[in-house]
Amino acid sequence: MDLRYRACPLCEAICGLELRYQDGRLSAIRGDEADPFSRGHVCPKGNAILDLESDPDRLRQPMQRVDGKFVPISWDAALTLAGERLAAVQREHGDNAVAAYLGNPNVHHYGHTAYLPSVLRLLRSHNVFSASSVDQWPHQLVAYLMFGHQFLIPVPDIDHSDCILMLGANPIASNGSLMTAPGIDKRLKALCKRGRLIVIDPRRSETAQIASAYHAITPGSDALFLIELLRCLRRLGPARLDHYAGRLKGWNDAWRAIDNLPDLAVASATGIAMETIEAIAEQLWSAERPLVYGRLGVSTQAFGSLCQWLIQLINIQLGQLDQVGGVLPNQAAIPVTGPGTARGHYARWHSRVRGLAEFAGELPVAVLREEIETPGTGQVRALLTCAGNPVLSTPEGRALDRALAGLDFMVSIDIYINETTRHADLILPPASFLSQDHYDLIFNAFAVRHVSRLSAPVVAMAEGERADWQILDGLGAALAAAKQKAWNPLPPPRQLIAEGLARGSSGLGIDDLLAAPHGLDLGPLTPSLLGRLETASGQIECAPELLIADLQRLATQPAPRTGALAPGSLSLIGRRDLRNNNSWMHNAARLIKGKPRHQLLMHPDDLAARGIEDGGRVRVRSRVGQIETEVRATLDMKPGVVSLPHGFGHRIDGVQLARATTLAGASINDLTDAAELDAPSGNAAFCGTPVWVEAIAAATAPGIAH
């Protein structure tokens, strides 16, 4: 048995893996007991690497679509064709006529994270989009506005806190997410033993089920809850500001704007009684090391940026921003903040059709379809996608699917022919990640401890394959040649990683990482925010104008949008499962086995009111589309709220995913609305999408899940 070691690249936990090879073949995967961070923990996605490595549907060579069918093409011919066609579109229609979409897996692969920016700079297009704007843009925008850098995002110090209030987060299913924490279930259970975990969510999620307390909230009303919580904390005593020593700018201005808000009818709007909010405030105030954390559920709503701002104000009020046991940024071995990093910027340009502001060089992906379909100067006519599937992952997916069919040219860097890449003229598949050097640039920077690990190749790259970085470098060279521009290729990843370590303050070099195949634990998080602020004032900006202005929008429309709709509407939220948080994982046998996970979850009272039986098929309709799926009754849902998971809906002509296309289920993004956004950031606001549900088939599986 030959044992080799890597960090898992399939989720945010970056667990250490022990890969077992028998006669040169990968035969088993276990958690790496010697990894000082994950300590042997591994989730089902780690074991699914066995399926990924042997998947017959995985592309191993470039493919060109000819007369509607994909046929092999050589690497040199494919890259040359891609460069020439992209350059031709830009020569005829302008730089903005070529768009780029970057999917979530990009941040899991160093070869994408480090090498994509050079290609995007060469494109010079304003039409760059990513999965970030259906996920965490409110986090990044608030960090940029308050702290001066989009990645100065405070991380919950969950191992040292004694009271955590968690809103719209389900880390037991997501493995953290902007909070890299392998073995999160053990960490949260330890918290509950020494203190309290309070979960606020419309669904009694997997995390809520182990919490000390759970309270159901009306989707989209979290900002109102947070405002009232902040007011309750102030009534309990003066803000604990000693730590900030005059480094707070606009603190009184923020409070003045909050105090000027009219009565927001918080209890009726949120579904949480005032007595409950007061009790939560008292628990936070009396704790020694409390913190408040909000994740995807609060970011993907109409006031997502307000929510993230209010969360930081609460942590300041408690004296727990940049404090042990509170929330504090990680100072990573390879820095993602500071000189030479992507600090971010806002509104340097706007989308052509709707006039939405860019953030950090990207536009909200909710405008991609209209930029393709709307004629005129700057219309998107060609598209580069990299490890992304926006047809399943972004609002109004079916409409985007139709728009992609009308492009003049499309090239995708991907390993599958999926719902999006089936439209590509060229697909460029990277080699196995096991054959490439990898460093978790992003997830180390959001880890709950200071850690560092280089994952060296454990297998040789097959003949005729190319690594992620080689594909991007080759594409850049071909595009530069076609545009008659200079191209300076970046050196191989190991050299870039060494240069990144040299810029940091850890004292580590590349040889230190090579000598530690299981990774290094460099210690707990320590306060560093005040010394790293990148705002023009050098202070924490507590009252950013953009967010103060958005308070007025809240004042004029505080009630969740379902309140103004016709009777019978329900509020739709998404959900993640430990096995299926990304759509492409549905082609792995180890992840799709077991009980079905695609159903619409619905409270029994809502089923009864509509004459729908548990287990039956239902039609779910929103303003922009409709789907059909099965329904499952559960008391875990707040009445009036339904839940559908992300990533299903593979039964589309042309998709070549043999296992995934056998799965039942539909895409939640055939219902989500591209018109609904968080106004400051442009992030998609799909939490609380109004839907109508009706029966279309008899029940097949009675019973209520508890």
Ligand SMILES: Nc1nc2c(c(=O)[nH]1)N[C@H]1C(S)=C(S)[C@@H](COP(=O)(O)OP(=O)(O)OC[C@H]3O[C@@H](n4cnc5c(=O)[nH]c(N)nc54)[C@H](O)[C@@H]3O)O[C@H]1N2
The other form holds:
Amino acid sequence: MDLRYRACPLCEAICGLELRYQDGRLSAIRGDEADPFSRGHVCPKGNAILDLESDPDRLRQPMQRVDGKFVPISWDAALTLAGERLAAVQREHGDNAVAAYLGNPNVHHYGHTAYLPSVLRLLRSHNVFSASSVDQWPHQLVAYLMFGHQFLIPVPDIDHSDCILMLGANPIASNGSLMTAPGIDKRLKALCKRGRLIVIDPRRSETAQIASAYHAITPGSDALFLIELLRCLRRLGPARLDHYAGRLKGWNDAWRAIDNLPDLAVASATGIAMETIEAIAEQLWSAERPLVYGRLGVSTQAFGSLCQWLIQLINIQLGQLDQVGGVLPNQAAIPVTGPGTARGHYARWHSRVRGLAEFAGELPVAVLREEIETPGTGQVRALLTCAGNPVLSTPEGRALDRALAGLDFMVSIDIYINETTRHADLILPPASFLSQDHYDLIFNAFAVRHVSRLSAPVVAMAEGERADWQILDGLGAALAAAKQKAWNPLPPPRQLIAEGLARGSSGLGIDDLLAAPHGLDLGPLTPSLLGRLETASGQIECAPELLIADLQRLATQPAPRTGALAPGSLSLIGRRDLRNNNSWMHNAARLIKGKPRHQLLMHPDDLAARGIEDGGRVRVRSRVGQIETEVRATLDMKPGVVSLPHGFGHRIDGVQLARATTLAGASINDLTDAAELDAPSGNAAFCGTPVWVEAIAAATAPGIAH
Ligand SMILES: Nc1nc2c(c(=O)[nH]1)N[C@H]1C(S)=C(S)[C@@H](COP(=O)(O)OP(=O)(O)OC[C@H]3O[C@@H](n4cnc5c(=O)[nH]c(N)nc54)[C@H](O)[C@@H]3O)O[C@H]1N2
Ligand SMILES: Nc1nc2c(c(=O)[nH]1)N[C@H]1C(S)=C(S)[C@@H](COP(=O)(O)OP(=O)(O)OC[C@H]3O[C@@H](n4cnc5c(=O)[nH]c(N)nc54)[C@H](O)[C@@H]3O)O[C@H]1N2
Ligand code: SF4
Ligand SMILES: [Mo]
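Could you output the structure for the form predicted in complex with this ligand, given that the previous block was the form predicted on its own?
Below, the chain from earlier opens the complete complex, with every other chain and molecule after it.
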């Protein structure tokens, strides 16, 4: 038995894994007890790496689509062809005619994160998209506007707080997010013992179930709740601003804008009584180290940026921004803020069709389909996807699916032929992550402690395989040659990681990391924000114009999409399960066994009102599409709200995922609406899509939905 160690790349928790090799073969995976941060934690997905590694559907060599079938092609021929075709489209139709979409796993692989920017610079296209605009853009935009850098995002100090108000996050299922905290169940249970965890969610989520208190909220109404909470806090006493002496700009302006709002009918819009909001304010105010944290459920909504801004204002009012036990930015060993990093920028260009602002060099992915389908100068005719499955992951996925079929050329860096990559002319699959050097650039920087670790290769790369960074380097070189531009290849990961460490102040070098295969704990978070502000004023911008303006939109639309607006409709939200990973791990036998997890969750009263039986098959319609699935009755849902997990609904046609395609379930993103966005950021507003649910007569019900 041979034990090898590496960080898990499957979610934000970056758990240390102990990989057991028997006769050179990976035979078992455990949590690494010696990892000072994750201390032995592992979840079912970590174990499912065994399935991923041996999955016969996983691509091991480049594939070319010829007459509708994928056939192997050599690396050299594939890269040259990709470079030539992309360059040809740009020559004929302009730089913007080639788009790029970067999915979530990019941030989990150093070979993607560190090497993609050079390829994108060479592409020079305005049409760059990523999973960030269906996820955390409001966090990044608010950090950019208030603190001057898109990644200067304060992290909740969950191990030291004594009262956390959590909105729109379900870390017991998601393992944390923009808060890298492996083994979060233990951390949250410890919090509940020493203090309070208060959860605000339209569903009594797995996290709500262990919380000290839970309050059901109407989807999309959190901004109203947060405004009322701020007002309640002010009634309890003066803001605790001593800590920020002279460094708060526009604090009074922010309050003036909030005071000028008309009556927002908060209790009826949110479904949370005023006395409850007052009680929550009192609990936060009287705690020693309170904090407010809001994540996906409050980012992917119509006022996502306002929510993230209001959360920061509340943390300031409590005196807990940049305080131990409050929220404070991590000082990562490889810095993601400061000199030489991408601060972000806003509205330097706009999307061609809808005129939406760019943020940090990207456009909202909700416009990708219209940019492909709308004729005219700058129309998107070719696409590069890298580790993304936008057909299942972005709003109106089914329509995007159809649009992808009409592209002149598409190349995907991916390990599977799935709903998105089946449209590619070329698929370039990287070697197993186990064979590559890796450093978690992003998640070390959002961890709840200062940690650092190099994951060195634990197996050799198989003959003929290429690492992530080699594929991107090869693609860049081929594209540069075809465009007759220079290509300056970056050094291999280990050298780049060493250079990154040298830019930071941890004093660590690559040898220190090599000598610590279980990772290093560098201590708790400490205040640093005030010294790191990158705003032009050098202060915390409390009243950014863009957000103050959005308050007006809120004022004129005080009950956003409560469902009451559309007769008979219900409000649709999403969910995650410990056994799925966005859209792409359903081919793992270990994860799909057991009870079904795809159903539409619905309150029994809503079922009864529609004459639908628990377990029955239903048609769900929204403004943009419809799906069929099964319902499951549960008192955990707020009446009027229904929940579907995302990432299900694997298509059969052309998809090469033997297990995933047998799984029941439909895609929530066949229902979500690409017109519904958070206005300032352009982030998708998934939460609270109005839907109509009706029973399907048993006689016509097919057995299994795909
Ligand atoms: N309605 C609704 N929609 C949502 C969400 C929601 O909550 N509700 N959540 C949103 C969120 S938070 C996110 S992050 C997005 C995710 O959106 P995406 O990133 O577009 O989708 P994923 O399902 O993560 O797809 C990952 C892709 O990467 C490939 N892949 C996996 N590992 C590797 C690798 O090592 N290398 C390469 N090259 N490819 C790899 C997989 O085969 C798959 O094609 O979805 C969003 N969509
Ligand atoms: N097992 C598993 N873990 C994952 C992933 C996965 O797919 N599976 N994906 C990873 C990724 S990419 C991400 S970004 C993170 C996300 O991790 P989290 O940010 O924790 O997101 P979710 O688990 O989707 O939880 C969002 C919660 O918001 C609630 N919600 C929906 N609408 C509203 C609303 O209007 N208001 C409020 N207050 N709440 C609302 C939902 O009911 C849900 O409980 O998880 C990561 N970890
Ligand atoms: S919690 Fe996340 S990082 Fe840890 S084992 Fe599971 S998927 Fe991997
Ligand atoms: Mo995400």
